[in-house]
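Taking the form predicted alone, here's one chain by itself in structure tokens.
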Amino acid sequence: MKKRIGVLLSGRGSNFEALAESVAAERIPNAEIAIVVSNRDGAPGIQRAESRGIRTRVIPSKGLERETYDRQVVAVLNEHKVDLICLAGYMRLLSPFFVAAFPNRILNIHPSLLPSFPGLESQRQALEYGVRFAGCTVHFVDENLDAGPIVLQAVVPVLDEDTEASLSEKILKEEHRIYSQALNIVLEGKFKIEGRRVIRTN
């Protein structure tokens, strides 16, 4: 029985595409992307999903309170019987209702070495702070912004000549690599959570 993945996105969906490629190539074995949901009409990620023959749903979020909106999304994810949810550039903070509906079953990827530089424009924050290393983090999602237990991280050096664009590009390559790795760990159940620590098991 294949594990069913739900993907939430708001924009271009490059991390979704990387996950879809890994599923198609069986680098994420025994899995399928069951549904892709966007909160924005015209999100390029929805067109990318449709071109792959993956079911999609657009549920516009404008003007809706967070939990009211999240109840609609949770209903769609339950309708498609998803085992794991992956946020891929989803520009909304999930409500406690949403998180409680899928405990330890929601993953996000963030373009910084959390807990440094949560929120938006992490690469610009890293450059302005003058760090020598940046990177990305796959973490479980809780009710707080970019704050759940960390599954995997990848590090990239920050060079003197780096710009926000060049640093973002380097980090994005690592995002595509470790998101698939993290999915395998979680889907295979090869982990346990102790406090804030995600500990790998065999």
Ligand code: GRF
Contents of the next structure:
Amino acid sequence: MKKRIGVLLSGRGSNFEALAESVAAERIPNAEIAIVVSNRDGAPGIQRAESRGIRTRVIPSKGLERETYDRQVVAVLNEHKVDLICLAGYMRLLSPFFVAAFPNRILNIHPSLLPSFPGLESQRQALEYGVRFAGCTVHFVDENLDAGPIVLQAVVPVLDEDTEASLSEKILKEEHRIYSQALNIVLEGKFKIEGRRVIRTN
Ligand code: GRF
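May I ask for the structure of the form predicted in complex with the named molecule now, the form predicted alone having been displayed?
Below, the chain from earlier opens the complete complex, with every other chain and molecule after it.
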């Protein structure tokens, strides 16, 4: 049986696209994207999913209390028998209810080397801080912002001539690469979590 992935997004959807491409090319074997959910109407990621023939659902979050909203999303994910969830530019914190519904089965990609620069505009934060290396992180999701055990990270150098745009572009390329890699590790179940450490097993 193929593992069923649910993707949650709010915007552009380039990470979703990278995952969908890996699934289509069987670089992520025995998996399918069962549903793409957006909390924003008109998210370009939804169009990208539709043009790939992947099921989509827009569930507007505006004005709803966090758990009330999350109950709707969890119901849709369950309806589509989702095994694992990938957040891909999903601009919402998950409620404890959501996290408990999918223990260690929710991944997120963040454009910094966590725990540095959580939250918004991480690439700008990194540039302004003056770090020499930046990067991205795939981690399990808990109810805290950009927290949870780290599955993979990738590093890019920050050059003197870098701007927020050029740094973001370099990081995004690595995001697209490591998200598929991390998803494979998790889908294969070849890991154990000890404290905050995700240890690979074979
Ligand atoms: C990415 O930089 C991701 O790391 C962050 O939000 C951005 C989403 O981009 N969580 P996209 O929608 O996947 O293109």
